[in-house]
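In the form predicted on its own, a lone chain appears below as structure tokens.
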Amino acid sequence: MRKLGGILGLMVLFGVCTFGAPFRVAVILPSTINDFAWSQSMYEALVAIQEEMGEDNFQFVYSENMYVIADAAAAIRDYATQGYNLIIAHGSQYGSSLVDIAPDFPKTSFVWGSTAQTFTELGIHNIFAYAPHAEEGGYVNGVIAALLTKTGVIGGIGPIKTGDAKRYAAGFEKGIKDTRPEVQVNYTFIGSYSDVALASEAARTFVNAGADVLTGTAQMTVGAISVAKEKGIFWLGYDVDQSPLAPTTVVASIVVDWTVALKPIIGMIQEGKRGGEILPLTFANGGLKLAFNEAALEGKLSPIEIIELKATVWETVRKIVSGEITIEVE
């Protein structure tokens, strides 16, 4: 499924009149604009950047569902021989597919993460790379669990153990542990990026096996949310606020901020450079945001519990931005 975004018309970036077709941007969406994930916050950023730049000035299209590797790539091939300034293969399994495509359309950039890998030493220089290092967020919401958990218990589910899914994993954990070490972690990936009815049976699994707080990252994880609002723990989330999926099971989610890669990777182009860059996103760069939802504390911890809860999440956020607390990741 495609859709465009905008017309042809004036462009204006960021207060830089450029005189012109507007920019034309496509994109490889593995699940939907709407998954309340992974590729709901990169259709957002690319709404944000419509929003900011006008809809005469900047055009986007975008593909669903491209689960299918050999689906994506046709895809991919496809939007560069139409001429789109930027073609965003917005998964770390499409790396591949990028490194075939890429030589054929040397005058076409190309972006994709969470993997930071721009192949410049195969003698490709117009791929971009995005990596929001998930590992701040991943820690940051271990913090959280960690000073929720009654059990003693938490799990967390992720697709493959691979990019911006394993760098949270390791972060969630280390602050889990740099919280409360007695505390007990399960961590799963479950070998999927779509299946709910997989990342439901794990939740399932976890909450059997006493945990009382879950977590977890990709489209997939919608299933395990559902099983947390019907078990009546609570969650913690990645990608978008997913709150609004469970407002009194949802404690707080890390959004990731596409625009504060996008943006500048629009520019380069603009400029001529066609990629070799790596755009992180961060704490510190606005790239990660934090949205505590203080609803799905209400009657369940005591006004003064919530108020010293969310003052040592944002200072846990604060230490991270100083560079006080390091996380690294294998």
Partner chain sequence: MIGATLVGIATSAIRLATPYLYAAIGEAIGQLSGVLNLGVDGIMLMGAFTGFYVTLLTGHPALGLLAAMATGASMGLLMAFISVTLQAEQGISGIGLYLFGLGLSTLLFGMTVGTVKTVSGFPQAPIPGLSRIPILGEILFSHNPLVYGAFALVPLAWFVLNKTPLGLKLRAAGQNPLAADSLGVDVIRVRYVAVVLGGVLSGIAGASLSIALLNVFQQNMTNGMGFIAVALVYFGGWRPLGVLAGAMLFSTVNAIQVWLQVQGVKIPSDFALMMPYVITILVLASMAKRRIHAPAALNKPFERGGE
The other form holds:
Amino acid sequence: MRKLGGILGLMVLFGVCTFGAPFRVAVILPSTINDFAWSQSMYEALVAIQEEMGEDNFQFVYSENMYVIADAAAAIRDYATQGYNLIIAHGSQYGSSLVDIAPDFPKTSFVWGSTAQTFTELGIHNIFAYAPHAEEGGYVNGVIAALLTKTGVIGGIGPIKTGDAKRYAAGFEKGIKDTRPEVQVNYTFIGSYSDVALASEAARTFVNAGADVLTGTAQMTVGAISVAKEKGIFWLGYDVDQSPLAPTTVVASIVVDWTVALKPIIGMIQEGKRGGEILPLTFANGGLKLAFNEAALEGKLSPIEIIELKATVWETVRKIVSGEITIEVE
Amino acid sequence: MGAGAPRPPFLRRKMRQTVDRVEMRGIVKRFPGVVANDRVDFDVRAGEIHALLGENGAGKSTLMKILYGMYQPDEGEILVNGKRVRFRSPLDAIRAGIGMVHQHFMLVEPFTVAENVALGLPSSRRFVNDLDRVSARIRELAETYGFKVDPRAYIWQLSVGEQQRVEILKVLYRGASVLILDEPTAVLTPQEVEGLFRTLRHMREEGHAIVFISHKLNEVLSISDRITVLRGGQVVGTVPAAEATRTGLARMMVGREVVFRLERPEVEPGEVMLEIRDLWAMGDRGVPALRGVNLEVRAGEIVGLAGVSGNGQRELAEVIVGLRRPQRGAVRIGKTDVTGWPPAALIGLGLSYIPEERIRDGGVPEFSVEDNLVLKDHPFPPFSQGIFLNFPEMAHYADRLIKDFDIRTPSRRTPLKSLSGGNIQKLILARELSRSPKVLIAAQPTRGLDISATEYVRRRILEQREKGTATLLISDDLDEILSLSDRIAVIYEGRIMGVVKSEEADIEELGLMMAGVESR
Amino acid sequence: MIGATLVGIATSAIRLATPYLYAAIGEAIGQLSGVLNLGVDGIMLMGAFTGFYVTLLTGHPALGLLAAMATGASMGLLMAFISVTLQAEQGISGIGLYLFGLGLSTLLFGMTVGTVKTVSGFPQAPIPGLSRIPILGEILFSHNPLVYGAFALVPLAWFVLNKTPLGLKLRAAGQNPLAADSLGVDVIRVRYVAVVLGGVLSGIAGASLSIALLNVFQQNMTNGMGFIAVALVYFGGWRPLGVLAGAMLFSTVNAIQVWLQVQGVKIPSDFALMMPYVITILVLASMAKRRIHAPAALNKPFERGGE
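Next, give the form predicted in complex with the partner chain, keeping in mind that what was shown is the form predicted on its own.
To see the whole picture, the full complex is given below, headed by that same chain.
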């Protein structure tokens, strides 16, 4: 009872503080806020939260292009010193920096994304984590791809075989196999988040091998999207709605809505919790969304075919949400 | 230019004037800390060979580089055919009909002869090279002046003498009336020197004006019409060659009497200290540089290794001192087979080495004079005790050597690279000889030194002979070999062509062996 | 099937080799004159950006290409000023130039375009007639104009370097600048010309990515290609044909690597990615004993009488 009283007292104290000052967030991004992928989706999430809470209550700053881990670590430490309430390290490569820095700033909360690890086992209790279930998005895109392909050849282009990219690829392949087992799918990793030329060459090689639907994750895929556009084949996107890049090419995008993880984290911090929680992003909790771009199909499929396709896809999403479809990844 | 030498087309167009007379008046050139030329007057006329004589550092090359437009004089004027001119770059000098053959050849090694000649000239085909026409003209010129050269050969394939001919060709091709030759004989065999002199005389007949820079008295006396002597940047005097004598010129150069004959007391050679048996080794270009060398040097004996440079002398020295791995054969010091030993072990056995490239191989340019003097002996007492160096002892030793060997340096702390070539040579000599070596390899020990320094170095080497050192003297300077050696071995293309006693040696025969003719 | 595969790989390789060819031949010209320019990647990025931006504004890729060339020329001029006139250490100045190009192209892109956009760059231009030849037509004659340009550059560079007075002066400036100077060759000017020319070609290399092959711009989109280009110059022994061989080897292995992964051949992707670099290093190492030497005066500032 006394313990509960203590917590309540702390909450009151904290509440007083938070009512006086705005909630301040700093975010470290590996690429630019307009990369049409990973970093942009996080930036958009923070803008959305700010609109919701109001600029007086929520402020955020960002450091983009932090692809050098040492630079990122320095920025994280700077922000922590400046007394930000929450510091978001938006990239799995920043984990070791957080383990190093977080214990020095016990009053500050950190978020590590995207992973399913908060280092409580190391005695660190001020790190949150968020983990998009990229395999769910991959699965849905896989179903779409299987229904779209006429040649029966589908390709995927990833950066490095780890984290979200790996989970997305596994889901994508399973989505295809569950829908049309005879379809041939190959997923290639080009070893870089920035090599646009190699991503584009991988796309061309897929086209030469007969592929008529492509997908991929990370910011270097713009090269591949541009090839898909040039060759008149379909592209399935991830992270943000990529259809503005190529309106007649991008059929669907899995949009990651980070607010679904960030809002609860902000709430927990305001209630006095510092870390230790892992927040999933799924279709079920709205962390993943499907942005369907019907315009890309017009003239290529008949209206009835389009309706059938959409029905199957939404049915798949419903089944994932209800748990009728589960996707296991290692 | 004489009537016998037709001009290349691009020069014919411009109707270049012939030069009858070039004068330099009151030339002053200062470099930081020195006055290289101090109110120098000099002139050369068409149809004469005018020698510019002086020790190293007397200002000969500087004066001629001013005439060739490479340096700007601080004071004074240059007149061509009585008209004042100003050369801002070599191009201006070339346009005025003046050409220069540099001491260090200005040739692009990976280029052909024709490419080297054509370099910098406009092509008769404008945007495409006209090397075929250049080649034809080179053959014409070579014929006119009586030498052979293949315009398509690459420079690196040519002997030093042939390379020099390319340098002369470059100048002639550009239609030069005035030809400046900077120490042209330094790298030639006696026969090649004769060949050069024939060419020069031929050119004199054709009406060229020739400036011949040298510090070798014999050559100057035999080739020139007039001789101007420089000392310390000033003109000592100009004399007609016919009235000049060796001793007179030497006195003018050095400023005191010079002894030409070195004392060489009889020394009974002892046992064999350095023995080389059937030695084979590769050169840097991957072709064999040594092809079965056999040689022995006894205690108290100097064996001179004569030969045109590039015939394996450097490689032989490097194999002996452990810097190059032999492919076959043996090197013995005393009775010990030291083939393939590392340099440190050889130093321990009493081997000393005066390298040819002394600035590159003889010391550490950034280190002080003192550190360079103890470079080889610092791991041993009295300079080191345990892991510590004994600095007072090192300083004391360095001061003594600086005094004994007359090394001109501001202090023992001065970095080696600030010393003049002669003083670097003295330093290396000091370090190598003070170790009382059993075997001394001296490669080009006096190259680049002035008369006084040369005399000093030679005396030291002879002193060492009396102390019982076995010396292998490698030199391009036949005079040096003749005056120091007990026996003379001639090397040609990595083989010893013959070994003769020095008192029985005949310059003619040595020259033939140096050119590859077997000893009789 | 096998035929189509080989055609695909060969076509890929030719496309991938294009930026390397421009950059490496430009670099070879600079190095032959005695200037090592490690800033190629930075110049490529600036060329890629200006080419892209001007094409975006005007809709004319030809104007974009001109802008990329002008940018390359000015970056080359800057490099020449630093390394030839100021005689700064070439390796360090080049790395400075690279970082400058990387930073400035990112900054300018952020300020002007900001987001991912595509442009319509040079269209494919199959050569009439020739492109109909079975197999060869597809591999060689159905490309972008800038691809043809890169391959045409090889014999052109060879001719200029070996058969013209300019080439003779340029190589002499890199082998023995003192000798060249003594014959009235203006070594400083020759080196400026070579480095600026190299800059122009690096600018085209960048533009070939942003307005011909990919039609997008992203920060650091060259991903170190400029440094591979420098390595290809050594690989090619400073000869255009050697550079061509090196670029084709590198890009072919890269194309095979992509193809193997696309075909689902089960090799670890990290291993496949290493292949082009490993093979390049192996070939370089095996050729270390060749008797081809760098220009003797490479990396050495020229000063008259500076013996």
